[in-house]
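In the form predicted alone, a lone chain appears below as structure tokens.
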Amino acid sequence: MPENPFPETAPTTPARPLRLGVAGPVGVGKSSLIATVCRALAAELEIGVITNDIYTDEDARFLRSAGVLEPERIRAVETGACPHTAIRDDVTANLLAAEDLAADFAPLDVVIIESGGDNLTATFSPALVDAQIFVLDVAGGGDVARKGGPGIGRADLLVVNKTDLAPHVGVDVEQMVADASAAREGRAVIALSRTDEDSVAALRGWLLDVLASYRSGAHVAQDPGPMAPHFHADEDGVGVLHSHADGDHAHAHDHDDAVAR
């Protein structure tokens, strides 16, 4: 038989770092989760972080002040509009920031991109990130995991955060995790407290597994699906109900941060 002109070759290491998105509603602890990841892995991985806020660099300043990475490795994108616009609709600013960060600190292993606080339907475009974490917290209510949505249902990982607060807010963590697992049809769920070493180790192990899969060429970026239809109010209390399916995002985002989130 003639020699195979297309011999099999081992997968090669990707030319760029893994890009990991972190999304979730306001106040669930996205920045503190990223700080936890950096503390757990900065000794063995080269990490960079990009934060998204509408009009400020507040999250970037929080992470820099926490001392989890060299300050220059933490960059801020000010979206000037609803947070989802820069992680799903037009990802240019974040892509450029990720590429600049990777070039300035090559070789990086991971670039973590934090979304601004948004609603339960916010998801990253697979053109921007290779994997995404969606974050809930127990203070948001034990029933929130049952409400579903593309982030809760189909992100690569769902984190139920701040479990140490559960006794103070009357939430059954085991039930919340069970509800989340059901909503996700068995996809990964981690109950996390930054004060609980076992849960931090679980998060660390998950990220290392994803990184290894990415480097081997086995990981495929998943698209959790477009945002569900949602309402944007203006200063007069009126606005527009729209979806982001098929590029439907031709509308103004000039309302304030609280409404956007």
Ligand SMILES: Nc1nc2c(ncn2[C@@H]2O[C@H](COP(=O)(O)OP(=O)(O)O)[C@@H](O)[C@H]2O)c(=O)[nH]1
Contents of the next structure:
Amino acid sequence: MPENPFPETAPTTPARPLRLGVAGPVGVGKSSLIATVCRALAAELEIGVITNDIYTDEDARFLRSAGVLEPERIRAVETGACPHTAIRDDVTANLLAAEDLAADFAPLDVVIIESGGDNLTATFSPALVDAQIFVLDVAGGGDVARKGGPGIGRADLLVVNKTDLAPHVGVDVEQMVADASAAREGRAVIALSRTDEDSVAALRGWLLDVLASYRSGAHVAQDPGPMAPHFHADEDGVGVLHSHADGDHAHAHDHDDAVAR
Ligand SMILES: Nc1nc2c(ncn2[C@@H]2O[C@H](COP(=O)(O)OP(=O)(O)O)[C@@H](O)[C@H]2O)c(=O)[nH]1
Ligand SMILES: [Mg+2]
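Switching from the form predicted alone: structure of the form predicted together with this ligand?
Below is the entire complex, every chain and molecule, led by the chain shown above.
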């Protein structure tokens, strides 16, 4: 083939794997969803996983024991007291882990990054992930989807998880999905249960579509926006109210307002 005289106009094939974030509060089923995705796609995609735990590598160990990937393909980043910082404000540790995985297991198709998940509004920086899933579960209540927040409103995909539990917790899944869709102005919503094959197929199809769009150069990483101000303990066990407004990269904890525990 003759050399392209206009290389800058040539379609660009991304040189690195798609990075996919999975965020949402503790217990909504993020690790289980990642295990489900790995199971559904392991035969056709090369996948690596990074977990973000506060003090442990619990999520990484769960995923290794699920046996869905070679254990070495699952890496843990320990984030300290403020896990959302590592996915939004200072993403260095996660970027290094993603690059190491991509180098060690080249060529990878997808690196999935699970957030530490302590907060309803934590979102990934578009500097870290190309696309992100926000996960809610029906057991958290049918009205959560209506309450909004950056992840619920603007993540690339919202998953309403554990739909098999809906009859037991009195939640109307269709209504919850309709509320979520309204809050998201048409962005994708999937009602998922790991025991419902059709819903797993929908999730699988969504990821393959995003991957195809990423590879074609058409996909643009979106920023759902900064998380809401929130309150939690810092490294010294002192309660602090703080925000992650864009530009707040110093992530200063205002100890004047600190509340001793
Ligand atoms: N009934 C039901 N339980 C689920 C489903 N997915 C996850 N779980 C359970 O929810 C709990 C929390 O799941 P986990 O993946 O650790 O949540 P994470 O903290 O968001 O990573 C575990 O006991 C899982 O077995 C599901 O589709 N249906
Ligand atoms: Mg987890």
